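A lone chain, given as C-alpha cells: the form predicted on its own.
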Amino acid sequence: MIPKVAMIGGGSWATAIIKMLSDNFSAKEIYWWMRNAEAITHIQKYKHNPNYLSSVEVRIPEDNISDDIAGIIKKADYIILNVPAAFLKETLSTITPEQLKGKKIVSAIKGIVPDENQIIGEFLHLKYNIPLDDILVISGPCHAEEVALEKLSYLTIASVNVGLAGFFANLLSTRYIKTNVSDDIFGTEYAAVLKNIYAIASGICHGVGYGDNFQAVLISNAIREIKRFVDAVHPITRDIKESAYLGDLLVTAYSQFSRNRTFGNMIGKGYTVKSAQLEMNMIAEGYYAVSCMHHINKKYKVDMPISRAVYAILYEKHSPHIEMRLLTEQLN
C-alpha cells in the first residue's frame, strides 16, 4: 500500500521537507496544507512557494495542495506537523481526536506548546490520545536553506517504535539527506527546543561583543545543560554527542541561517524583542521556548544558568551586557 503523507504548514522547513519527500524515490502520495490561500494558488500555478525557499520546485499535484485541513488529514496516513509551536493549538482547533485516530503523527516542530508547557509529542499524546508508538519526531542538524541548495544534511527520526522510525526515515532519504533513527522521542524533542535557546544566547554574546573563544565555552556549557535537563526529564542511556543533540546545537548556534542566533544578535545590539521580531519577519522559536522552559524547570530544578540568563534578558528586560558578564562567572 502506498503511504500517504500530509504536510501541515507552509514555512521554509515545511517546504524543505516537501522537497525531500519529492526527491525520495519511494512510492508515496504527498499532500500539503497551508493557511495562505494566495500562496496555494501561486504554488499550483508556478510550482514554487512564493514566501519561503522560492528556488525549490514543488512537484506535487495541484489538487493535493489545499487550505482544508480536515480534508488533507482525512486522506493521509502520516501527518507532519510543521507550524510554529505557538500556533499549533490554533491550527488544530477544528480537528478532533477521532480525526487523528490511527494516523502516524510526525512532529517537525522545534518548540513547546505555550500555556500547556508541553513538547509536541506530549501534547499530542495527552490532548489527542495519540499513542506514543504512533508519534515520530524529526530533528537535525539540518537547515532548510541548505536542503534547498541540496547540501549534504543529516536527520534523526525518533520514535518509541524504532521500526516505524526506520520506515519513515526511508521516505526522507535522498542523495543529499542521510537519516538516523532513535528511540529517544523526549530527549531529541527537548534538545531541539533547548538548542534554540542557546542559539539566542550565542547571538546575544556576539551582539554585545564577545568573540569566538567565549562562544566555544558557552556552547560547551550549553551541551552540558542539555544533558542535565534531558537526563532529569527522561533518564535513559543516550550519547549526548550524537548529531541529534550536539550536532543540532552546533549548527543552530553558529550558522548564518539560524534565525534564533540572528534574533539573539539583534537583542545583544540593543533591539527590543518586538523590533527584532518585526525586522526578522520570521518566528524565532527560541523566544517562546525560553519562557516555557523557565516554567517547566520549576518542576525539575535543573541547574541551567545560560537558559536563566536568556530568560532574564528577554522576559525580565535585564541588560544583555550585565547578564552576559554575570554568566561568564558561572561557566567553565
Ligand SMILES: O=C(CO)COP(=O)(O)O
Contents of the next structure:
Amino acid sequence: MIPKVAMIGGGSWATAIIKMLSDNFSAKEIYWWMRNAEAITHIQKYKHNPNYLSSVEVRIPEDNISDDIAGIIKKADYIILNVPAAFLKETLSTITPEQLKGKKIVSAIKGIVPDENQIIGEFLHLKYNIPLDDILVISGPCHAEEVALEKLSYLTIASVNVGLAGFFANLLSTRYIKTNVSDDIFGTEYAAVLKNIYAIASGICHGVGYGDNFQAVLISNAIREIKRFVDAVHPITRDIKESAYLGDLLVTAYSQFSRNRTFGNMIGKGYTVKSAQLEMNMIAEGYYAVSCMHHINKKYKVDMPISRAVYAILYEKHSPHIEMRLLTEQLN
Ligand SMILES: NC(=O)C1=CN([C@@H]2O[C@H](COP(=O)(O)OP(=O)(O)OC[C@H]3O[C@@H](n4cnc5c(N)ncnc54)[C@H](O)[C@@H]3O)[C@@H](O)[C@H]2O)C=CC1
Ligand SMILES: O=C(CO)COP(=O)(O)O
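I have the form predicted on its own already, so could you send the form predicted in complex with the named molecule?
Below is the whole assembly, all chains and molecules, this chain first.
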C-alpha cells in the first residue's frame, strides 16, 4: 500500500520536509495543511510558499493542499506535526483522539507544549491516546534553509518502534539527506528542546560581546547540562556525542540560520523580548521552552546554570550583561 503522508504546518521546516518527501524516490501521496488560506492559494498557483523558503518548488497536487485540518488528517496514515509547540494545542483543538486512531504520528517539533509542560510524544500519548509504538520524532542537526540549498544533512528518526522509524526514514532519504534511526524518543526530544535554550544563550553571549573562546566553554558546559538532564529524565545508555544530541546543539548554537541564536543575539544587544520577536517572522522555540523547563526541572532538580541564566534574562528581566557575568563564574 502506498503511504499517505500529511504535513501539518506551513513554516520553514514544514516546507523543507515537503521538499525531502517530494525529492525521495519511493511512491507516496503527500498532503499539506496550513492555516493561511492566502499562502495556500499562492502555492497552488505559483508552486512556492510565499512566506517561508520561497525558493523551494512545491510539486504536490493542488487539491492536496488545504486549510481543512480534519480533511487532511482523514486522508493520511502518517501525520507530521510541524507547528511551533506553542500553537500545537490550538492547531489540534478541533481534532479528537478518534480522528487520530490507528495513524502514525510524527513530531518534527522541537519544543514543549506550554501549560502541559510535556514534550510532544508525551502529549500525544497522554492527550490523544496514541500508543508509543505509533509515535516518531524527526531530529538532527538540520536547518531548513540548508535543505532548500540541498546541502548534505543528516536526520535522526526516533521511535520505540525502530522498524517503523526505519520505514519512515526511507521516505525522507534523498541525495542530500542521510538518515539514522534511534530508539531514544525521550532523550532525542528533550535534547532538541534544550539545545534551543543553549543557542539563545550563545546568541546572548555574542550580543553582549563575548568571543569565540568563551562561546566554546559555554557550549561544552551546555552539552554536559543536556546530558545531566536527559540522564535524569530517561536513564538509558546513550552517547551524547551522537549527531542528534551534540550535533544539533552545535549547529543551532553556531549557525547563521538559527532562529534561537538570532533571537538571543538581539536580546544580548538590548532588544526587549517583544521587539526581538516582532523583528523575526520566525519562532524561537527556546523562548517558550526555557519557561517550561524551569517548571519541569522543579521535579528533577538537575543543576542547569545556563538554562537558569536564560530564564532569568527572558522572564525575570535580569540584565544580560550581569547574568552572563555571573554565569562565567559557574562554568569550567
Ligand atoms: N526551521 C528549522 O530549520 C527547523 C525547525 N524545527 C522545528 O520546527 C517547528 C516549526 O518551526 P519552523 O518551521 O522553523 O517555524 P518558522 O519560524 O519558520 O515559522 C513559524 C510558523 O509558526 C506558525 N505560526 C505563527 N503564529 C501562529 C499561530 N498563532 N498559530 C499557529 N501557527 C502559527 C506559522 O504559520 C509558521 O508555520 C519548531 O518546533 C522548530 O523548532 C526543527 C528543525 C529545523
Ligand atoms: O533545530 C534546528 C536545527 O537543527 C533549528 O534551530 P532554530 O530553530 O534555532 O533555527
